[in-house]
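Next up: just one chain, as structure tokens, the form predicted on its own.
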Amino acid sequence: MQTNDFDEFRERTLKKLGIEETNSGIFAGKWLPRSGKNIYTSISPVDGKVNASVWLADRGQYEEAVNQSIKAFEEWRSIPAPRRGEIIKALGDVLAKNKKDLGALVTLEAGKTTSEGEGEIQEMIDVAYFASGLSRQLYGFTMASERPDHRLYEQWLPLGPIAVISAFNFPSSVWSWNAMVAAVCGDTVVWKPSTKASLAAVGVMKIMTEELERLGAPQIFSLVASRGSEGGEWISNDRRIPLVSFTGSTATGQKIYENVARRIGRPILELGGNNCSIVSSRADMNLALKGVAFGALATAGQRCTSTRRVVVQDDIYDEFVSRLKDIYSKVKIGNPRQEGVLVGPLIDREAVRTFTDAVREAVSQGGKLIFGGEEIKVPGLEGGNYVRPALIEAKPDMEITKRETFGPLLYLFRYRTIEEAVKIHNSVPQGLSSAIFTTDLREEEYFLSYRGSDCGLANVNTSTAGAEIGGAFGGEKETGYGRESGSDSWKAYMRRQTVTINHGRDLPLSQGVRFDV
């Protein structure tokens, strides 16, 4: 696809998904009227041109959306879980039919390559199918009672209308991690998307709500597009919403956490990542180079799990860095729709400034810039937000390496022993994803032991980026709280109830307590 064809791609994508010039961003059982002056204009990071606009919610429309979610919950929770699973399976099927178009919308609005845009929708499909199977596995334990003629067990019950506040970098899939799983648990979902990715949310909701209507199911999903932190404040302070799942920056996550905790609600927080890969002299170097490059460059370094630091053993450091620099010099940057392009644009002009400022600051703190780090212009897409990925030789005491820069900036460190490598690895306040590349069993086991990685995700001989939906996703330290998607993460969206049934004719008490009347 030629760069000058991007206008045609934009027009075709929006038309196929029924995206208008200006769209309502509020769904409360129905699309609320487009009114008022609170409008967000979506600018494509690919070429800097307008995609379309979204009307954002005011407080009254937010109330309509939450009230609708409460009403839908009263009906949805009474539907047997396996039937709920069948409905979610049907949503996965309709997503599959619209995968290419929705993936194209992600490319248009977030700047992801075609492969990554469609991969995001595939992730939604996978989560829907996973949740459908889960609907028959919402198990509780039966325990032995110490009292005669007593039965003791636990059951899991729907929690209520929950809220998901999602980020621009995964504008659809992270919502689905929460929404699909919560839905089979019997919950309804209020979705507050990133303002920067409102169009993707509108596109997904159009397809979801039409399918739910066709199935005769309750409208279990509500949409509240809003400006900046406004919707987040409404949601996090709303006692009617028992659980809030937030994905975004640590600073904003702390505010959400404080608001939710103040009302004794439940948070799930997926915040900043400052992810590190250790490359041992015993690694398969070709594999390590590919894993580090993918982790650092995929989605232009705008993944929560992007590799931001790499710690390389002294013996192979010079060779590894030389070969990594060669890979970076050959990486194609530009139109994410073009064949062979691996690095698309950053999300907006602010992201470009943050990236270039971080490069300058790293150099001022003693880092050595060995590749890239500057803004570039792509012919035919001069309005886009493109940078050349940066490689910076760094020292562990550089303050900037303790912070997350959301872009393709990779810091390189040397180490001698595995103990030193892990110390560097764990020296930051974030704790999301980690990796080690080695063929040495002892190094691998050290990294995976209590002495090793302090992150929520640990990888051996694969990248920090690219988590599968079957595993619980989330981090430690300042990265957040709780888990999403796979394993037993479903328990966060339900309330546990311990049940005791006395089917005898006496009233024995536990712990040998006597109470004779």
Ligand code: NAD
Contents of the next structure:
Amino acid sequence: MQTNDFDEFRERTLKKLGIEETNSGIFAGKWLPRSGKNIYTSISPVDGKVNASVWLADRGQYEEAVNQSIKAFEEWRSIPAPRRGEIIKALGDVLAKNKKDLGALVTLEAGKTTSEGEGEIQEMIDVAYFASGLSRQLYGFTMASERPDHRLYEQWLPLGPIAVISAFNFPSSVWSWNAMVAAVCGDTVVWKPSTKASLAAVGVMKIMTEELERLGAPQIFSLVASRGSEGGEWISNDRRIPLVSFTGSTATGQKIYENVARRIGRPILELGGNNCSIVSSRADMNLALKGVAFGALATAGQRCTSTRRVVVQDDIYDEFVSRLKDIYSKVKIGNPRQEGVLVGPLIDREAVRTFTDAVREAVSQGGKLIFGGEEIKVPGLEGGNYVRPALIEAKPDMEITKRETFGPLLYLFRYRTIEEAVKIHNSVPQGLSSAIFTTDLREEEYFLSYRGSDCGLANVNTSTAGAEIGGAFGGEKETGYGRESGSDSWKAYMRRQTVTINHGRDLPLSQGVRFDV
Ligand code: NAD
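Given the form predicted on its own above, produce the structure of the same protein in the form predicted together with the named molecule.
Up next: the whole complex, starting with the chain shown before.
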């Protein structure tokens, strides 16, 4: 695809989604007009050209959005959950209709390949349908009471207007993991997208709000595109918002956590990962190579679950590394719209600097750079942010290997025994995703036992990246707190009430306590 093809693609995508040159980034029951000074210009990482602009919320508009969310909550919570589920199902349907265009917008703004951009929207559809089914399954337990003529049970009630603060790398799906599930639970949602992905949020919200209006449903979703240091602060300190679900770096998450904790609010924190794959000499090597390459290279290493470290058993290390290097040398980097391209750009200039600095630092700490690590220029897309993915032979005690570098940088380590491999695997402060490639039952079970992976996600013979929405998603240690998306994650978006009903004529007390008046 030539540069002007990309220009055409940009124009076509924006037009189809009704995105103008400048757009409101604040939805509070209606799109709000510009009032503050702040404006964000979305620049495509693909070619460095302007996509469009979004004006950002000021404090007054933030108030409007939260007030609208509180008002909508009062109506929404009174609608029976299965009916809420039908509305969320309709949102899934409308996302399905717009999958290609919304996926294209993700490509424009975040630089994802076509298949990954559309995959992101598919994730939103999947979670909408999942949530719709869930709307008939918000089960509470009934317990046997120790007192005669008493009934004891738990019920789950809507929590309130909740907030979602999302990261740039999953500009819309992370919101949906929270928003769709929270909505069937009866909550309304205030969304502060990553400033760097404000346009994708505008595109999604246009479709969501139009569909809600068509259905005659309350406007349950609000948008407050804003600078991180403003919107993030407003939300995390806002006592009217009982739950803040934050996705982003550990450093920012820490600030959010402190603010939310100070007011005894509830957090969900989905923070940085430093994910590792163990490759045993008993692995299916072809499978392991594919799994590691996908994990390290997909989304140009900008997934929270990207593979950043690989620990390979000594006797296959040389062969594995040589074949991985071969894959790296053949992988196509460039225009994410182009057929066959697997590695697109990094999000911005700062990300390129962070990546090349990390490569230099790793070498200065004793690492051996065996492939890539430099910025590259893609012909016709000179303004884009492309790098050649790096392979670095490293020692597990190198300080830099304990940090998340948000790009395609893979550290390679050797191991002899499974115990040693797991020790290296677990030797970092983060705990999001993990993988082992082996056909040995004992190794696999060791990895999955209490002695094994210390992460929230454990994979066997598949990549650290690419989770399904049906499982509970989240991490341990510095990766944060709580779970999102599938399984019983819905419980985080509701309040649990334990109910005791006395339907007798006496007042028996629990634990046999007597109080005769
Ligand atoms: P980031 O921390 O820079 O930004 C995340 C969000 O916080 C954005 O909405 C941003 O506008 C806001 N923000 C920025 N500065 C702020 C401040 N001072 N106060 C309050 N809010 C602020 O993260 P990013 O660069 O957008 O995303 C990449 C990071 O997110 C990586 O560390 C990645 O691992 C992590 N991530 C984690 C998961 C997960 O599920 N664990 C998923 C996706 C991304």
